[in-house]
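Coming up is one lone chain in structure tokens, specifically the form predicted on its own.
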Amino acid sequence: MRIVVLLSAGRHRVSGRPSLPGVEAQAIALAAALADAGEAGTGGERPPSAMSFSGLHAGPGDEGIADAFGHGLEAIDRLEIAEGADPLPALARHLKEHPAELILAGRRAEGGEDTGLLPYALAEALGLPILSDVTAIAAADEPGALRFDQALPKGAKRRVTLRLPAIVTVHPLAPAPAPFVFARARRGVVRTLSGLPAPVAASPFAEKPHRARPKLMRSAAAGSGAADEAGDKLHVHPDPQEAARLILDHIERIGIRRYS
């Protein structure tokens, strides 16, 4: 099994220095634990090539991603692309030429204006399923599949069995990354590969100056009744004076200034 951990050019939230996003360090820990579990399950007789994991980054330099070595990675493939170029075409081409059974990514990078959509766009480009917010990975009874624990809103979790190959994003509630080891960081190797030239394509979006929009009133009444949102009450055929007061109160409550 070949496992690839996608790495991004993150920035420290306080200092602004290049650094590895914490959730990507957690992804490395999940990959290492999965590799160790596979090795232990075969009594240590598994060939080293049966399960391997490495990093993959597309960018103009390796600033910041080298921290991944200190957390357990031994090799990183860096695809050389121009500054500001979209990394998706280079990543998709590389992974089509060198397929991986499992691709791990953080749920969102820490570069400043990241959207978190890259794993989903990559899954669409490769035609792979994607599972978000994973906190644990383990072997499954079904051949060619893995079992994942997925974080859900309000602290809930569910267990999902997914056939490989697949892409998963890692949730911050996953186990903490391995401690940074400086000696291990010095032994890591960055392999620089050629990426795709940056395509020049017209953007489908148009930029316009911001224009304040008027607030819209939500419909709070139906028929001849008036609804009081604050008390969640329905007033059926109210007195005209009372209905007017309820309407004015509603207008003030939703932020529209009342003029006397």
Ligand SMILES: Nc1ncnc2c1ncn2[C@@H]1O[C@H](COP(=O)(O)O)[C@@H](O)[C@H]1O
Given for the second form:
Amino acid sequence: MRIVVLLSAGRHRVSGRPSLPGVEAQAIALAAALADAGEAGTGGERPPSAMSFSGLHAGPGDEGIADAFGHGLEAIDRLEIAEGADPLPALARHLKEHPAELILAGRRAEGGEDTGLLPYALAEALGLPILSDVTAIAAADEPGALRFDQALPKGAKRRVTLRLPAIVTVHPLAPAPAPFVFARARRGVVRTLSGLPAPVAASPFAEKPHRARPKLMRSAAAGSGAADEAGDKLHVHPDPQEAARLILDHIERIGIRRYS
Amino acid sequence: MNRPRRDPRTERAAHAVPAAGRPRFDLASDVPLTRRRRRDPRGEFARALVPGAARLRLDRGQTGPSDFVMAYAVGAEAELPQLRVVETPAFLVFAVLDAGEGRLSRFDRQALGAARLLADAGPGGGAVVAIVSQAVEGLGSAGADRVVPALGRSGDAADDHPPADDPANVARRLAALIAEHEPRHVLFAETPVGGDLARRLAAGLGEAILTDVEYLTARTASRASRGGRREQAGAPPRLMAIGEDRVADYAGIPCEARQIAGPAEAPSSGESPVLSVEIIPGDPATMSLAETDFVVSAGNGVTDFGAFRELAAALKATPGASRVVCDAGLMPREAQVGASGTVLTADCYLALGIAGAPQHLQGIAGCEHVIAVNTDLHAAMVERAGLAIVQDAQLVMPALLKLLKERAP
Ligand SMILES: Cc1cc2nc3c(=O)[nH]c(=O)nc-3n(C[C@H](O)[C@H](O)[C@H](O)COP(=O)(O)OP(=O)(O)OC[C@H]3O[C@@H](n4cnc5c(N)ncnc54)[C@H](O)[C@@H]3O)c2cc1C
Ligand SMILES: Nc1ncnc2c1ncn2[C@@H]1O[C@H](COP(=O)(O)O)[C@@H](O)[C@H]1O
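Could the form predicted together with this ligand be given as well, to go with the form predicted on its own?
The complete assembly is shown below, putting the previous chain first.
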């Protein structure tokens, strides 16, 4: 099985220096765990279809990308494209010529446009299914499929069994990346392949320095549910049974929990 | 109480007569008034006036009209419309809502507020169409003119394949709906579900999208890029995913929320790669305070902590505590709610024997529903609560446990 981890040229949030985004390091850890499990699953013998996983990047340089070696990646291919050009055509052509069963990407890049759109556009271009916000990957009972855990709000999970090939984006709640090994990062060599010339992506939006905009204050203001509850909100010395009934009815009415 | 405000620039533009050479204006023609609202100091004064007092008394602390104001302003009330109806909208604005468990979240209301903002700003006035996957209450008062039900369901087949809530399927139906109605804007809330759907749709339609919008007016929308160093801004595009707590929700006259037909049957793409889907709910007992949706909290008024823990488990809530309790070692420090503990994002907060010190109230400022049990009628928590029970917590806890056992099947 071939696994490809998509790597983007990130910038560190604080220092602004080239670095590998955290979720992509986590994606590498997920791919490594999957490859290990695949080899172990065949009882030590060489599996018929050997697991392989590598990184893929489309961009003008490998600054920051090479950090991925330090997190345990063994091979990285870089598709040479011009500065500012759209990486999608180059990535799509490469992945069509060298198909992968599983393509892992970050949820959002850090330091580019950060829209998180690239995996979706790639899925559309390759005609593959896409699954977002994955935190764990495990083998499934069906052959040629894997079981993914998707992070949902409030600690919930969605467990999806998906037939491969597929594109998957990784959520920051996935297991922590392997510790960074400087010597490995130094030793690794990025293989450069020719990309596909694409026009410099013209965005319909103007770009300017960021201006921080305050968020709205969270309060139980008028219009939200709390202010609508008219009357009947204060009960002085009710019977405890009555008080319990009032509380449970209130919780069920506002739809937080159901107890029956 | 609000009168429309004149906008001299648009009036001037409306009067302009196309002519070569010098600009010419025909001032006699009818001018449409703009729809911007203006403050009415007299009306505000009248609303704050406390009637029946010997001296002039103003109560400025009110957030909405209270009963006596309604009595006072009977005449005015008669002419105010009770329901806002947009019969023939000039255009449509879609708001795609998560609305899990059949109720609107804060964030859903904000998405509707953003849609309302764009609908009211456009020429001719548009209508907000709420797109939900199941029946949801309170859409009208949150600002929806129309409702398209059941986006996620393709019928009542229980074993339909692909699963009805497969996002690829939902995106396909949504695309069909957009092709049918051609809305001017389609807004999403930047949640895991809404953000995923927005990106699928943008990739499918090959259209520009602004995700995680930080600032939205009728003329501009912007989002942070390059790791928060730069921002992308422009006229609001058709597709947008709104960030949380960026746009205020709608607080006007309820809209009608009329049901309109659901999407026409979208073409299915044959065999689905999704083999099975299972939702594993989060366990409130092990969830951190910051991410849970329901907290039961104990203060200095609680003495029986065994019963308290049992109650939290039975209510399926995450246990919390005030600082006094944590300082005394009765609850772990991670359980502390407040300014020096955890600031909650929960929807509901049940406070047992907590006075409601400012440092504690800061921690629950974002909770929409607060329930207080306290022996002191004048405690700050009782004032903050949407349901306040003035009773001994040691008596209410066992009663709650007993009732929960009775109700459990
Ligand atoms: C810098 C600073 C930071 C702080 N940060 C925090 C913080 O993060 N979180 C926090 O919680 N506090 C914080 N505090 C402490 C805060 O000021 C209060 O002291 C504390 O919140 C009070 O906790 P309490 O309401 O549980 O106790 P009390 O103030 O003692 O109130 C107990 C309440 O229980 C009621 N009661 C008594 N017996 C019963 C009964 N049998 N049944 C029902 N009700 C009963 C009483 O009427 C009273 O209202 C901070 C203080 C400072 C100075
Ligand atoms: N130039 C690129 N080459 C390879 N992968 C990329 C590139 N840009 C983005 N990606 C992948 O797409 C994810 C989301 O990127 P974005 O859409 O830019 O937020 C990133 O986390 C990467 O995994």
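Computed from a predicted model, the values in this text were never measured in an experiment. Numbering follows the first chain given and starts at 1. We call the rigid core whatever largest set of C-alpha positions still superposes within 1.5 Å between the two forms.
In this overlay on the rigid core, residue 16 has a C-alpha that sits less than 2 Å away from its partner position between these two forms. Once the core is aligned between these two forms, the alpha carbon position of residue 251 differs by 31.5 Å; this is the C-alpha shift at that site.
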